[in-house]
Amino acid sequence: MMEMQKFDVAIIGGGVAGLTAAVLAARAGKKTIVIEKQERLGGRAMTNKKDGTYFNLGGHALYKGDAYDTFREFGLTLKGGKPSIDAHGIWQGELSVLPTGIGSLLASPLFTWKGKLEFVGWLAKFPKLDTHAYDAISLRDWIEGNIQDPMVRHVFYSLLRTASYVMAPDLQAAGPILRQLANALKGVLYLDEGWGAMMDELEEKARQYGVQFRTKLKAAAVEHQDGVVKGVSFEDGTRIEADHVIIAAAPAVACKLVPHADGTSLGVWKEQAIEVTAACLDVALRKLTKPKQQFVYGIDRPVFLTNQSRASKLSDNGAQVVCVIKYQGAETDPEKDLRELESTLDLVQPGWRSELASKQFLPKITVCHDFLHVRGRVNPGPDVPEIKGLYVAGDWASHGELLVDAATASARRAVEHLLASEVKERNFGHGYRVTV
């Protein structure tokens, strides 16, 4: 029974952002509870085990960004491996080697010599590029204004689409995705037994700091009065009191949970949000029919294929777990998307059906609830200014980060803000002013 329990911090949502915020808040000495409506924690970072195979909810790779640094700070083991960058590209229905090193540069038929030199030159520039200079322009404007060779342009559209999952170059802000590619070039980590293993560790870390959890409990409303958070009520009729509430859920969910939200910044954040979705086909193959073709970008089609087993353990029986993704726009067609994903497998791993051990098809999964675009977007959070004690976190609450990095960075911003607000209030209460 939770009637009238009191917490310093209540977090709605048990995904990456929610669990990260829980660790940070509890580590700072706050009595913290995480509320999750599903039976399992993890959100879109959970892993499903089927026939001895670990299937993530779509393609998951951990870049050397905010999330990686945060999880290392927490002491998570992050067991897994760094995959080879040897890659192919699909152009006009055929596979060609992509130039990722000296050998592949010589072998690739995609570029002219001039194009090869321009491509390699840009890869060398990215780690030192001042990407913030391009935060206010679209990705298309950056590519068309900076890259000369037409085929190099096509390949960069593909690389940047894969790094962000977004297929909207006229809307997408260039700076953040260029930073994401620079992070990717530092190395990518595929995790043993999927991201669910990482989430299990994150949950255990939170429990070690004293975080309480309630699953299968659906929040009904964030209670607030006179512009101040009072607590959370639930659909089963119970409620808790809380000084601070962090909503680690989608912007539309946040608006639904907060009475009169349309009159606050939450309404603005909901209206500006553009959801990013993808169709994902994961297959466990007893063996690869083409072992050298494990990492493939669609250059003239919005697809991507990777054998994550080449760097991580995703099966108890040695199967190779291959993920194929189609980046979706506004219109989706599950049957058409599945055919396109299967035809990509036909091209890259011909005869794969005879080696199929298990599979998972997700016709339309949310990759993130918003992305950094140039259509008058304002950065959400960390606090909701109109309601003291209310904060947001999640992949959509970005201040320049993408995907899981936005989830962890926004969680940290929310906790830092609530801690700073308490210090400020305490100091004013003692009759003197300090700068926080």
Ligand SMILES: Cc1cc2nc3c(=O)[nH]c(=O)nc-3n(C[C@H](O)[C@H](O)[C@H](O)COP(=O)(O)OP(=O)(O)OC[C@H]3O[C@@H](n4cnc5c(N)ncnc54)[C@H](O)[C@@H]3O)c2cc1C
The other form holds:
Amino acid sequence: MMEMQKFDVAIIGGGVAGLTAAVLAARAGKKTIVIEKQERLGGRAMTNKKDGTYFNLGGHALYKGDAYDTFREFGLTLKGGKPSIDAHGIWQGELSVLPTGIGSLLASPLFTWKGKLEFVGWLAKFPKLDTHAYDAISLRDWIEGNIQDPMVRHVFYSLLRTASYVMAPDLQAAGPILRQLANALKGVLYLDEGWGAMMDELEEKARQYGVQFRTKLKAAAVEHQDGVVKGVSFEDGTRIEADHVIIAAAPAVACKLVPHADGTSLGVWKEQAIEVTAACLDVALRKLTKPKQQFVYGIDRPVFLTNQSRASKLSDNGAQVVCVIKYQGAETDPEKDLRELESTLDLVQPGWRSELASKQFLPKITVCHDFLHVRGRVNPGPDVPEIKGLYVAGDWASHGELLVDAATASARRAVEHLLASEVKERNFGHGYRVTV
Ligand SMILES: Cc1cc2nc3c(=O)[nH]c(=O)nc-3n(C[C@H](O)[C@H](O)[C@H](O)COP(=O)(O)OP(=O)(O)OC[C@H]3O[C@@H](n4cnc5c(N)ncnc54)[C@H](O)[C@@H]3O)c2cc1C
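The structure above corresponds to the form predicted alone; please give the structure of the form predicted in complex with the named molecule next.
What follows is the whole complex; the chain from before opens it.
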């Protein structure tokens, strides 16, 4: 019976952040439950199987960042491959090779010689760049202040947009996104059978540590009294008691769940959050019509295309899964976005419609609920200082990480904080840091 159950840690949300927090809390000996409103766990990292093809919710690449390190440390296998970075760019309606190596440096018609040298110079400099020096300046200020050649600037806007999905160079903090690009240059991972396979492994790991799960159960409120968390109540009328609650869902959800949240830090974090969305068209093609054109940056169009099957197994029947993404600003128009996605495919894989085996179109999906911006943003979490025992995690609770790396890093911060608070209480207020 749910009514009388008591947990050390209750986690609302079974996406990457929730499952990561669950593994860490249970591994530290805490009686832990994850509550997920959907039928399946995984959140935005789930994969849908359709006509023998594994479709992520839009193209997903695992960078060599916090999530990769965390999951490796958990012992997840993360089967997949590293895609080649041989790339094309779309400029004025035409495809051109981008200079990513010696051969393409000679072949690329896009840059002048001076531009080519500046571009490869930057690619070489990236791994050693002190990106933290640029945490407080905007991406536009960094690009305009550091890159001379106008076409190299255009390409950098495109590369950095692709690595973060953000279309706001005047607002976006340069440091975190430059770090993400440096991680991308180390090589990303495309996962066999999609990110859903990684989430299955993560769930399995959590179960091994004794985590309990309740799916198809929507949290209705986080109960707190006199500034202390008491438990969680659900839409079906049941409730649980918990010493600690981690909300691993969107900031707006967190505010809705917590009575009087507007007067707490949750209200500030919700107000400052800027949501990032994208339109995604994923197609399974029986074969590519232009096999050399598999990885394409839109330079003067806010689009990106990648054949994820070039490095991972995403179908049972040999179909090639090509993901096309349209980065969205504040205004979105699903029909216009679909036309733009299809016309990108027309340019890169002409005749693709005759090879179409299956497809998935997501007109507007939240890629992340917030990003690091230079408009006086405060880092959310790990704890909600006004309510003892309440924590947040998720891709929006970033302290400098991006996307899924923010989800795992914030989950770790939340669990470390709650463990440290217990140690502190036991030791009458001495400051301890606990690493999980
Ligand atoms: C198109 C697209 C492409 C992306 N590409 C990349 C990429 O290449 N690399 C990368 O690093 N990241 C990428 N991301 C981002 C990555 O998918 C997310 O950062 C990550 O999955 C977010 O995990 P999360 O746990 O923070 O949130 P979510 O996955 O949103 O999890 C929150 C969970 O909370 C549940 N929930 C909400 N309310 C309640 C409630 N009241 N009760 C119970 N449960 C509730 C939700 O159902 C959900 O399962 C991409 C995302 C998208 C959409």
